[in-house]
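Only one chain comes next, encoded as structure tokens, the form predicted alone.
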Amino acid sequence: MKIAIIGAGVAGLTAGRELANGGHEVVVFEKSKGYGGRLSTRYAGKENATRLDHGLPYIELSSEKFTPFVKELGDRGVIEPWVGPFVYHNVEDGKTKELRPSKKRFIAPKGMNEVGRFLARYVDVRTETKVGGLTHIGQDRTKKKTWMLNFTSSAVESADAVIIATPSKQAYAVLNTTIDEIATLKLVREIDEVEYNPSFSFMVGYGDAGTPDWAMLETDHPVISSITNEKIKRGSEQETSFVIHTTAEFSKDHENEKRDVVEEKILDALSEVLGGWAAVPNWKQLHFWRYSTVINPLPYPFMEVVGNDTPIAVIGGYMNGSSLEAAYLSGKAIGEYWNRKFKD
């Protein structure tokens, strides 16, 4: 059978994965022009050979589930351990400390984009496609499928089965526009009460100057939660560049805000923790994530339509946790269900 997934992110290109293996016809259609979600890899400073994970910078191994794919992904190269250091800054004092995480952390050397480009591999992605709304054919119908995507430059495509593979707002969206059709309301109610926190991510490079000699550091500042330094993330070959994610109180504060107001409270934030020669780097770039951390996730693994003829689903990072583990643990469960669901 033809399955539709929307949205490229690793919840998304799982189930994708896992469905083609079953020997599905598997098309994913993703908004914007890469994949991966936010594990997310711009490319700035000086002819644009600065690599910075603007969005996750590390994958975190919270449970055995998750266990076989992080393997997956080192045993390729993808991903390594990443020792740190890590430190903790104490705004109060001015000091820092070493900090042991509870749990083992990764990284990609060569950006973090890589683990969706490895999981895309399997699927057909079609990026740049935003689907505007679904069409119900109905069990009624002849020769045509059971779904119909609408897509905002008007253009159409048939489905089987539909896994809407997005934040919970834009899957709210998309199924709303099949409400009149078949039963999703009970799918519409529970995504609509989950809520997000936001975050900014801002991207800053100093060139050949001194680089501190920890990879990440966190702290409790009321703009910075954490700043992660890249250049000991890539090697000697990057300049001195960091990421600062911010607070989720600062970043709802200052949503709206212009963006260069936003960048220069940043600066001062991040002069008060670095110092005051952090405060001019040589560029600096700013993205907002306003799906950043789910504050109350769902306690499924996926929704669906049960019915005859309907096959729709749910998947996500806010289904059983807030985490990328639960976005993979999301898309391999329904593309397990599926297959034996659809073997026939």
Ligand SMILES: Cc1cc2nc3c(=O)[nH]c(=O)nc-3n(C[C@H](O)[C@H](O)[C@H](O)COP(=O)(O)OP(=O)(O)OC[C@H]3O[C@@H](n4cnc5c(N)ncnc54)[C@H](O)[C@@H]3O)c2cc1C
Contents of the next structure:
Amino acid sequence: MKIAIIGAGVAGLTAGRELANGGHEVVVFEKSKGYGGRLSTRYAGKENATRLDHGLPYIELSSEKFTPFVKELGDRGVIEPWVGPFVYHNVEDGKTKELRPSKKRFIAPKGMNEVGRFLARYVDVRTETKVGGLTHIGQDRTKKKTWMLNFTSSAVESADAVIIATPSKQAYAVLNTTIDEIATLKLVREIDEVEYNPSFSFMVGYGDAGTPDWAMLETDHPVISSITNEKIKRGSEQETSFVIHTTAEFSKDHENEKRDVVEEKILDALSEVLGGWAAVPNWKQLHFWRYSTVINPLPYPFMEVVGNDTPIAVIGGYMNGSSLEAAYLSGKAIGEYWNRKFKD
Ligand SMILES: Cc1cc2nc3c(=O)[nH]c(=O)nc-3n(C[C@H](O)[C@H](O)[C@H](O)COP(=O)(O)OP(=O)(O)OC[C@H]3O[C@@H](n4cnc5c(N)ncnc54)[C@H](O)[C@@H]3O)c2cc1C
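With the form predicted alone in hand, show me what the form predicted in complex with this ligand looks like.
First the chain shown before, then all remaining chains and molecules of the complex.
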């Protein structure tokens, strides 16, 4: 069976790997240039030599179900334990104390996008290919019904089954194009209810300036939720550089604000937490995540439209949780299920 997967994040790539192992022909279509979705790494600074994880900062070992994947990534040299040091900054008393996380943390020394790159080895991924909609091709008795994927480039491609592995709002946009043709209504309604926190990732570099001795600082500041010290994180020669993640509240309030105003406000907050020197970086880059983390996940590992002969399912990090683990388990669950269901 030819299966098209929309989205090369961890959910889509995990489903793709599972289904390819089950003998299916799998093609993953990804709108951006790279693999991994929200596990992303940016190259910035002088000669683009500074590496920064501006999406998910680390992988947390949250449950036993996730352990085999984390172990596999570790065994293959993609990730390693992150030992910190981690600190917590209290705004009221201005003090910074050691923080001991209750769960194990892991990072990819070469960049979080290495996780996507690793998974993409197992499937055919077409990057820079945005799926704009789906058309249901039916009613030819001699031929099985199929899906036609419509790309924004105006090219098309057919598939026997489709998995949409994007944030729910983007899945909604794609699914909505099929709504008159099949019974996707319940599915569309449910995923439309899912809401996300937005988030800004602000990346700053300071050249040869000295760096704090912590790898990550978390805080109760109203603007900043965490600062990752990319130099200490990678244990590398790279310049002093940070990725600053803003709080959900600040991000929501400033979603439509001019980007230079947002940058100024984050720099002011940064100097309150770290001191005045931090307000004047050599370079800065701002990224806005419209869909950062899920507020109200759906209580299933995946959803599919049952009762028609053109299978379609939605998966992702908004199924059964609001995390990378949820994305991985969602991809694994649909892969195992469809391998059983479409054995012949
Ligand atoms: C700043 C930040 C911090 C986070 N912190 C944490 C954390 O601490 N712990 C945690 O567990 N999780 C965290 N997350 C969330 C975690 O990264 C996600 O839950 C997980 O990566 C989701 O994976 P996914 O495969 O479901 O979706 P994604 O990674 O979003 O992948 C979806 C892919 O689909 C592609 N796509 C979308 N529409 C189309 C289309 N029409 N055609 C083709 N391709 C398309 C996108 O480009 C993307 O590559 C964080 C995320 C961010 C951004």
